[in-house]
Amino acid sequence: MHLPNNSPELVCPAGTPAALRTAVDAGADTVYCGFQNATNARNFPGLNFTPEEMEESVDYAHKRGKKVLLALNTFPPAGQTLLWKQAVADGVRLGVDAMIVADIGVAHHIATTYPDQRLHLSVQAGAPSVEAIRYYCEEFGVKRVVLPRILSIPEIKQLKSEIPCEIETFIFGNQGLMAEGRCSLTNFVSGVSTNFDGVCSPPSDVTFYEDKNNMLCSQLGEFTIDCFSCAQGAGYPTICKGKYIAPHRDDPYYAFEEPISLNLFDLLPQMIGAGIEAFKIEGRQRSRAYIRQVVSTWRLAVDSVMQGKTIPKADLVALTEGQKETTGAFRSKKWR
């Protein structure tokens, strides 16, 4: 198998600052984050930076070599953009190395105002095609696409030989196939937006239950999503995860995609093999203990592969929402 000359970039989660410093000491090359409003697609609370804490970020991973990017994934509503561009001149500030940006007008607004700073595209966007990239690279100096969890690596392969940027991909974590994160379906519940307001699913419309069947319910605003016994792994209630009950059915089932997580840890070297320049993490959201183990156990791997040695095996299924795990289409289309 061929390899390229330079190791890819393992870009790694962080939810608050502890996790960031936690992301670098584990092996992260490059740690993503975003500021405490609806500018990026985790807006929960208690996540996140303050400009301070960003700043402190920055310079806490620059001392080691490392980077980071500042999530700016999410969609201004009209004639409120004005949040965005002070993220923008925030991130500029504090010296991001680049932003992650899906909404065509952020990145009109970061390439005419700041052309300096480095753009990436982020997956919110749904660029898989050549033309699709191609248009945001000539139009904005995007350097970087986040590629939709569609494609298989044949098409990846085929895709980067035609495009004048990088590539990222997913390697692990949440499967988001919803549009690619550009859902719109707890709306219908919550009022929320995923694209607006950066939160899917707000924690606090989300309850738990036991049922007379001692059934462990998950409840999105008035209506229970999914029920798991004891020996079953509880995933977050989203309506894109839940069960339901259909004609043609006998019993609930998932209807769109059930609880699952992203994980190619077996098919790496032909991602390495493919030119890919760097392999996402996703778990903003999660702990540190998470970011400690995932992190440290992709940073073996991928410099096992750099160096031609055997990938030591792991198992990160305890880690995986609903302790299942899938190579979702990067391996078949046909992966359900």
Contents of the next structure:
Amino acid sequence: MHLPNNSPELVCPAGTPAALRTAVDAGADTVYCGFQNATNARNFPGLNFTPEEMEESVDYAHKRGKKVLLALNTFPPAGQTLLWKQAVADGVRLGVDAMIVADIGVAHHIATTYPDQRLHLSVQAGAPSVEAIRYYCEEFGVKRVVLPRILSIPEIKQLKSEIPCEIETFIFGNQGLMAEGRCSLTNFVSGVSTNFDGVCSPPSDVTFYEDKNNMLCSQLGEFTIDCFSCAQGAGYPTICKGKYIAPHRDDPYYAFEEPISLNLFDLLPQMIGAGIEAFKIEGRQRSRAYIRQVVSTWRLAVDSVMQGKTIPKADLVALTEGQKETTGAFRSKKWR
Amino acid sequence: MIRTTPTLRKLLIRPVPIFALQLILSKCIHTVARNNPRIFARLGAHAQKCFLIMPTDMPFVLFLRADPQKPRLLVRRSASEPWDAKISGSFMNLLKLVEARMDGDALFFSRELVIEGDTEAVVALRNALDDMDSTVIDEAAKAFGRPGAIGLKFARKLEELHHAFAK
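Go ahead and give the structure of the form predicted together with its partner chain, now that the form predicted on its own is out.
In what comes next, the whole complex appears, and the chain from above leads the way.
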């Protein structure tokens, strides 16, 4: 297999300054993180960075030759762009290496106000085609696109030959591919939007309880999402991964997606061979323990492939949602 | 090889007077609070909430209120007081969680960690504790100076041996 000359970048998550330092120390090339507000899609309580923490964290990463990407991957609601503009100004002032944007307005603001600021296109922008990606590159100077998790490796390889920017793909973590950037399911139930408020299944609306059969049940608002037996791995209480009752089925079933995580460990050589420039690990809401284990595992794996060595076996299933993993659409378009 | 079962562990710890445990934990929580003011900023309004922490294999429960003005960690024989959020799991898993050696979501996925009540408060607490540079246990050991450091080193050695034997 033909390998590229440069090792692909390992892009790792950080929900807190301590997590950022853990990611850097565990072998991340680049860490992505966000501010403590709706400008990023992990707007959970207790998570994310104040501008002061971001400044310290950028300094920590830069001193070690690593980069920091600022996630601005939500969409300002009409007439409320001030928060996003402030986040952009703070990011520029603090010297983040790139901004990951989803909204055209935010992209335009950065491109016109701070033309030297490097821009990445978020997966939330949902741009999977040559034409869409070219548009963002030509109009806003986007340097890298994070691809939605709906393309197979051959499709990515083909796409790469036709677009004028770098490609970043997910390799591990949430398998959240239900209309990335346009998911309104959580809004429907909780009134809070993944895309505008930065939070899917807000914890304030989530409850867990044990039913009379000792099943662990998760509930969002007034809707039961799923019930897990003792032998089953549990999942997040998100509607896209909920179980549904339908007239044509005897039992409740996962109509859209099931609690499962993406893990492309076995496909890594093919992914590197396809010339993908950056690999992204998902999980800014996860702990330092997760980051330490996942980042160090993938660091070793990427380095092994680049050195022509066999990838050491690694078992990350204990960290996956529902204790199950999938290669998703990367191996086959019919992945279920 | 000696492997303590939950019941045996309960019996072994039962003679430890609650007031002694309470003295130790009170000193710990004040040291953690003093050295880690960022925890309270991350907790926000949830600092006023009461967390019931229930080690399922121990004969005691803990009540935590991370109020920056007056942090409290109370030991009780049973869940006798009102709480906003409840976190249950084995003692070792809860310990590994606060030491940032185990991922809370992974424990939840494997059903080894159960949360009830105010989910948002639990998420905030988890994130706040995970942002500590050291761990709650290290900080607690610091509260007791040199004896604390020696005690922690001894406890970690014991745990290593336990793991080695378990394998």
